[in-house]
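Here we start with a single chain on its own, the form predicted on its own, put down as structure tokens.
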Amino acid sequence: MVTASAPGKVYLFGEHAVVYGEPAVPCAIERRAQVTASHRDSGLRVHAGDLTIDGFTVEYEGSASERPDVDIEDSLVEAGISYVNEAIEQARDAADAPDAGFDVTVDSEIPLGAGLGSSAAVTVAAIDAATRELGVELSPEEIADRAYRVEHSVQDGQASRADTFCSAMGGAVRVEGDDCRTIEAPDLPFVIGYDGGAGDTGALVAGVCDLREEYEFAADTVEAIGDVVRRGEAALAAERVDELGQLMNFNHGLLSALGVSSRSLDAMVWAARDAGATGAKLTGAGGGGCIVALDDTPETTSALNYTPGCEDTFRAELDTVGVRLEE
């Protein structure tokens, strides 16, 4: 039995645009997904202990690509096991053990679909735990690459390397197409607001794709997000937190123009800004979920706690450790 964990993330800049080759800067945060893998003769048994949905267990034999017959909504099945299924396939491939069976338990501090990289963290941790259980130890870079293949498959080819690379490596990273690297960053004062909901990542990404194809100015908006990221990199390197905040505000406006924000996300963003946050924006695919703000005072947290539609607020430290083996 092997247990591994990996961190979630917030985007300083660049979500959605990164799918089209623009740069993005996500940062790992100290909320983690933990996966335990135990070898068995055949089949795959997955227990989702805490994924912000009711825990459930499913069991079935054969390829992990098969659909289990369970009496719960398809969306919950997808949320609970799709990424694990593909992660186990990657572990089998890495260990040259195509018929290896597993008992897998997933526990996560990261809400599903909220923009904090839950699927990436679960995928990264599952690949690490399962390959170690089969006697193979992969580097964080190898895990990141295989985890990207998982997300690319599950998200119908619309994934970027940003989430999985950040979760595997930890800290702040820069991703532009296949160019992925870690970068230096100060310990920024992140405040997270969560509306209790979840966006449909696939539908939101597809919606932006449709806009780009229909309207030239939508394609220009995606490119403008890339320009914001490039300015943000310089501000981050120089630790100009005020400028980082201004650029986060720009980024949120551009994402709103692409139709991926929501009333609850906008309400939390404006509550944070009105409370004195240096900057605030949605993080992740949007449509619901989380916003990230920069504020080293308690004011933003207090304001979000009283904002209608905000169900949870917490501070999040930068997690400089990526995927790791748990004792």
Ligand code: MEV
Second form
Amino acid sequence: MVTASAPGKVYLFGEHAVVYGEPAVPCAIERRAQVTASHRDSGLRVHAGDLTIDGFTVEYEGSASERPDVDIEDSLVEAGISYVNEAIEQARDAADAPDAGFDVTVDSEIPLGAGLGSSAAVTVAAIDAATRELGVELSPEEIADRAYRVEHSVQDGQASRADTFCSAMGGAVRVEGDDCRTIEAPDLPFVIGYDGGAGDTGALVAGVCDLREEYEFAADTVEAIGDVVRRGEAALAAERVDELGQLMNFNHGLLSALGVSSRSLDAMVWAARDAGATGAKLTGAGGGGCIVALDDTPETTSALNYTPGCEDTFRAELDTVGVRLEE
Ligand code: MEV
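Go ahead and give the structure of the form predicted together with ligand MEV, now that the form predicted on its own is out.
Let us now look at the entire complex, which starts with that chain.
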């Protein structure tokens, strides 16, 4: 039996546009998904005990066609099962053990589908735990690459390397196409607001893709996000936190124009700004879930606690440790 964990993340800049080759800067945060893999003769049994929703258990022989009977959206359960299923396939491939069976247990502190990189963290930790259980140790870079292939397949070919690279490596990273690297970042005062909901990443990414094809100005909006990210990288390197906040606000406006914000995400973003946050934006695919704000005072947290639609708020520290073996 082997247990591995990997961190979730927030996007300082660049989600969605990164799918079209623009740069993005996600940062790993100290909220982790933990996956335990135990070898068994055949098949796959997945138990997900704590996903900030009712847990579920599902047993199946290599296909994601069986549905657990739980009171959450089918698309989320389906996606969750598909990520674990494909991660186990990657582990079997890496260890040259195509028929290996597993019991897999997922315990996550990262809400599902909320923009904090739960699927990437579960995928990365599952690949690490299952390959180690088969006696093979992969580098974080190789785990990131295999986890990307999982997201690419589950998200119908529309995924970037950003979430999975960030979760595998930890810290702040910069991703532009296949060029993935870790970068220096100061400790930023992240405050997260969570509306208790979730977005369907595949559907949201497909929506942006359709807009880009239909309207040239939507394609320009994606490019403008790339420009914001490039300015943001310079502000990050120079530790100009005020400018970072301003650029996060700009990034949120452009994401909103692409249709991936929501009433509750906008309400939380505005509550944070009104409370004096340096900047605030949605994080991840959008549609519902989380916003990230920068504020080193308690004001944003207090304001979010009183914002209708905000279910939870917490501070998040940058996590410099990526995927790791748990004792
Ligand atoms: C989702 O966490 C981030 C997106 O940019 C999709 C991706 O990069 O694969 C929306």
